[in-house]
Amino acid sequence: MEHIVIIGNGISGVTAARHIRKLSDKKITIISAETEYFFSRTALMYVYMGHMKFEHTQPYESWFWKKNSIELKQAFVKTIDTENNKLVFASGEDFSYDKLIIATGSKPNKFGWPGQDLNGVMGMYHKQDLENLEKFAPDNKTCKRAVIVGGGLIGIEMAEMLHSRNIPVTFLVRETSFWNGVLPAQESELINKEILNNHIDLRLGVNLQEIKSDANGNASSIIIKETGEEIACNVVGLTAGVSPNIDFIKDSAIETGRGVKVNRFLETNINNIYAIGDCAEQHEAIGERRNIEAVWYTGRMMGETLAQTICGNPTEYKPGHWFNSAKFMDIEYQTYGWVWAKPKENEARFYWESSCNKKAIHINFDKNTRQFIGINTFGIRMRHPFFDKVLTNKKSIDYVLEHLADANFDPEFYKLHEPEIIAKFNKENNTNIKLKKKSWKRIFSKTLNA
């Protein structure tokens, strides 16, 4: 019986295992050094915030794996012997495979800062990070202040986590405005205000110089590079992005760049070895996407796609239209298609923001053909199938605005802003776009708040 071995029990590896099992009776083993069972990594913040227990982050009961004949093994892979189809564990044990799937995910970036390995310094990616945070920041008596280094999605999640326990937070962001390499200026400023409104000490345009230690090897303060200011703290969160977790294979015959190099079929340069998820790097980017996609849903899609290939139906990875979602404190964010930080030469933009500074949309379209290119939404929930269809059928900005209420799926009693959004667009662009009757009926049938 062919033995499929998967290194990593995140969304990519587990999805691959589940779909291989659906399609075949192959022997499957998942290896992980982090936890015995798969858990939802994106839910770690809610465990710390008291919204759920860790066991609630595990989608499958413990009996699921045995019932589906998926073996789980806790071990740390030290090296891969590609010539003999074997893994070598840190314990010295060998483990054979017929086909190998590398799904080891990401690790937090470290840039050689003095003190980066002190007690109380951590990322927020693994279960062990959550355990460390509970140890060093259980409350605001134990942790007088935390400093977060890096202004991405993980950084703002960690700020919200600590804020939920009333722990003062200083947030060091290298950029001049939060996440402005991804978000256009208006949106970045919107999130700056949201961070400050939540009493987070946001420091823009600064870098970490070093982390200082107390006599016991614990983090005690940080130094800001630009000013020399010292900030006392008990916890330092390193959230300056992530990189593929592939150190254990860099000396092997497997081709690597920043990640494990793969083709469109997720195959490496070594026969019968594949890579999926955050650790996989496409030789050539797919469309406008990056070569490495550290996103939950693309990891799941890679697992589903590779299962087909493993089971005799070679299938190319085709992720479709870009979308993503996140949460900036109390503001939910969604993106469909492409809205770059700065528009390209052929692009036109439309931005609307509510008077409460908690809701906004930003639409990108071709200024010559008027084809819709993408939308960012803040505080307004939009339907993925609507925009997926719009992008596939290359609809116009006019069509999107005419049907904008159809895309909205905010709960009842939420105010709908489509009429004022369209009115602003018409005024700025000298157009006469109107909501379709169907959309008006939806607005009038919904109870509006004050």
The other form holds:
Amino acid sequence: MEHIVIIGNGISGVTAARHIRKLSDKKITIISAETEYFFSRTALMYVYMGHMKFEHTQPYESWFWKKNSIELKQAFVKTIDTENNKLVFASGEDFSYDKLIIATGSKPNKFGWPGQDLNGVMGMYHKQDLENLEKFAPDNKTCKRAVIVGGGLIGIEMAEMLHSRNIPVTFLVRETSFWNGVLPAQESELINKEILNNHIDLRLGVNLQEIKSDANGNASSIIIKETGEEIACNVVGLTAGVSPNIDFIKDSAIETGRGVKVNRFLETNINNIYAIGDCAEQHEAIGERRNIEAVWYTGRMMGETLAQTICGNPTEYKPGHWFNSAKFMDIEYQTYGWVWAKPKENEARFYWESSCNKKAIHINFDKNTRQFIGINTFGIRMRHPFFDKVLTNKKSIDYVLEHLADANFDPEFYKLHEPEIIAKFNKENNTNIKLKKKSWKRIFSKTLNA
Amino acid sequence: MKTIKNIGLITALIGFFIFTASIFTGTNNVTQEIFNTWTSQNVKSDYFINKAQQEIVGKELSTFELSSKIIAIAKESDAFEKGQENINWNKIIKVKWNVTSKNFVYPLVRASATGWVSKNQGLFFFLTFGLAIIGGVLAFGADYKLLGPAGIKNNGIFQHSATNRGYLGMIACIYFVAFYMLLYFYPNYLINPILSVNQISKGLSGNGSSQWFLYGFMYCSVMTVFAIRMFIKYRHNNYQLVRTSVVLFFQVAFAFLIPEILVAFNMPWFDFKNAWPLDYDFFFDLGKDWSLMSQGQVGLFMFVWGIVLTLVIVPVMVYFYGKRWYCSWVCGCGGLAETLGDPYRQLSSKSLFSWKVERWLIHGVLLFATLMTALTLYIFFAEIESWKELAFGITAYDVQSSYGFLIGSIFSGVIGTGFYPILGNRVWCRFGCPLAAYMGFVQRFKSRFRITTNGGQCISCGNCSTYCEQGIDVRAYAQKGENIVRSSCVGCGVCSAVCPRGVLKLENGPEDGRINPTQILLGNDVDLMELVNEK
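Given the form predicted on its own above, produce the structure of the same protein in the form predicted together with its partner chain.
To see the whole picture, the full complex is given below, headed by that same chain.
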């Protein structure tokens, strides 16, 4: 029986294992050094905040693995011996495979800051980071202030976590406005306000110079490069992005760049070795996507796809239209299609923000053809299937606005802003778009009919 | 603000302390007149009457002394009567722990209560209910500022002993269970609490308060205070605001005020929203002179309404809106679970094992309720008295009373509510309620209701499953892009509220496509989705 070995028990590796099991009776082993069972990394923040216990982050009960005869092994892979189809563990033990899937995810970036390895300095990615934070920041008496370095999604989550225990937070962001490499200026400003509203000391346009230590090797303060200001703190969160967690592969015969290089079939340069998820790097970018995508659902989709290939149905990885979501403090964010930070030449934008400054939508469309390109939505939930259909069928912005009620996914009885949004668009663009009443028939039909 | 919260908590605790302590301070004085009225209605044995006459009449006794004396004399009297050559069974009192105190002892103790409380009912009401309500409103009101800006603020829930099965949770559980045991089986020890609402009862129906009036009033007060907590906690979520207001309205108006007012107008006490089989004794009194059918036009209307409610209104509404229209918008049990129980919703077990137990138990109770009601109808139409033996020494009354004891009291009350702090807030609704089981069939197989999953947005974080009071593993469906159509879903809407990625929406839509098992989620290659999902 063919033995499929998967390194990494995150969403990519586990999805691959589940789908291989659905399609075959191959022997499957998942190896992880981090935890015994699969858990949802995105939920670690909720454990610290007390919304959940760690076991709630595990999507499958522990009997699941045995029932589906998926073997779990806790070990740290030191090297891969591609000649002999063998893994070597840190313990010195060997482990053979027939096919190998590398799904080792990411690790937090460190840029060689002085003091970056002191006690109390941590990323927020692994389960061990959570345990570390619990140790160094259990409450605001032990941790009088925390400094977070790096203004991305993990940074703002970490700020929210610490804030939930009333620990004062200083948030150093290199950019001049939060996440403005991804978000257009208006939305970025909306989130700046949300951060400040939560009494987080947001510092824009600054970098970390160094982290200073006390006599016991604990972080005691940081210095800001631009101003030289020293800020006393007990915890430093390093959240300046992540990169593929592939140090143990660098010396093997497997081709790597920033990540493990793969083709569209998720195959590496070695015949029986594959890579999926955050650690995989496409030779060429797919559409407008990046070569490496550290996103939950792309990891899942790669797992779904690779299982087909491994089980005899060679399938290219072809992700559909871009979408994503996040939550910034109390503001939910969803995006479908592309809304770049700065409009491209052929693009026009429409932005609406509610009077409460907590809700906004930003639509990107083609100036000439009026084709809908993408939408950012804040504080208003939208239907994924709706926008997927719109993008596939290359519908216009007029179509999207007319059918905005179909797109809305907010809970029942929520205040609907569609008329207001359309009125604003009509005024700005001299159009006469009329909102259509929500239609279940349209919402649930597989094809689009206007 | 923190100070205001603490003042509120202390005030409420003082109210609860006085309420609880008053149980131990009751005194009684049985006058000759009270004694005669009571014995003429309840006792046939001369031995008992003579003995009791000497020992209790005209004496100043604590409630505990009086109650234990009556039980002791009753046992003695039974022994005496059974020793006679010709045993007169009418004279036997038959002491049983779950019946004698509430049916035999309670009326005398209630009528003979004396002491400070009975003379200062208004002040006592303020010191118990008044302080608890004011304190509760202050404590929860302070959350408006303490919780921070509107949004999901479940911070610290699993780090606090009250909401994570810690010692405070255990204490709450013991307190609830003890209260229900007294309420159902030993109301004779709750005389002072019952007296605290005596004036309100008199004002509403003209009658003095009973343990059930106390319970109804407490229920409404607790729901109101905790509804304020819900209004603050979910102030950003209109579904929760509307739903909480409606379920509170139905409790206060339909389960409390309207029945009491009906009584004031000499009509039967009737809860128009309580549907069989949750209202398990709806048919018990058929053919008796006090049954609904013999109460004239109004009684007949109530009887027909009850039947139409169960057979037509309930299933039709479930078809259009899901069982949530009842379970989390109208029902009293649901109302308490969604208010007082909200802090405990995360404690319900999500394991597959619990789901198996749930299906056996809830459907077992539905079967029990149906068989018992069938038997009730059978003896009515066959004109058999309920105390007549049917088979194996069992009478219809035995079946009815064991349902009432096991399901009506122990399961729905003592366990169902008492164990909120341990098993989560929907123990009864999830494992026991026969009406929920009945509506569950309709919801699963013939309904427009579902929780829609939003394409591929789920990140498997597990907030939805954690906060599902019914123990549904919502994430298991959401992460597969599959709609949730489970029979047990009561549509509280909290999974949707706590989802950080906007994945879940409760909706009523066409049946077509409502159940959509998927292997591969939206966002992946279209051809692959078709290949796998439409196989």
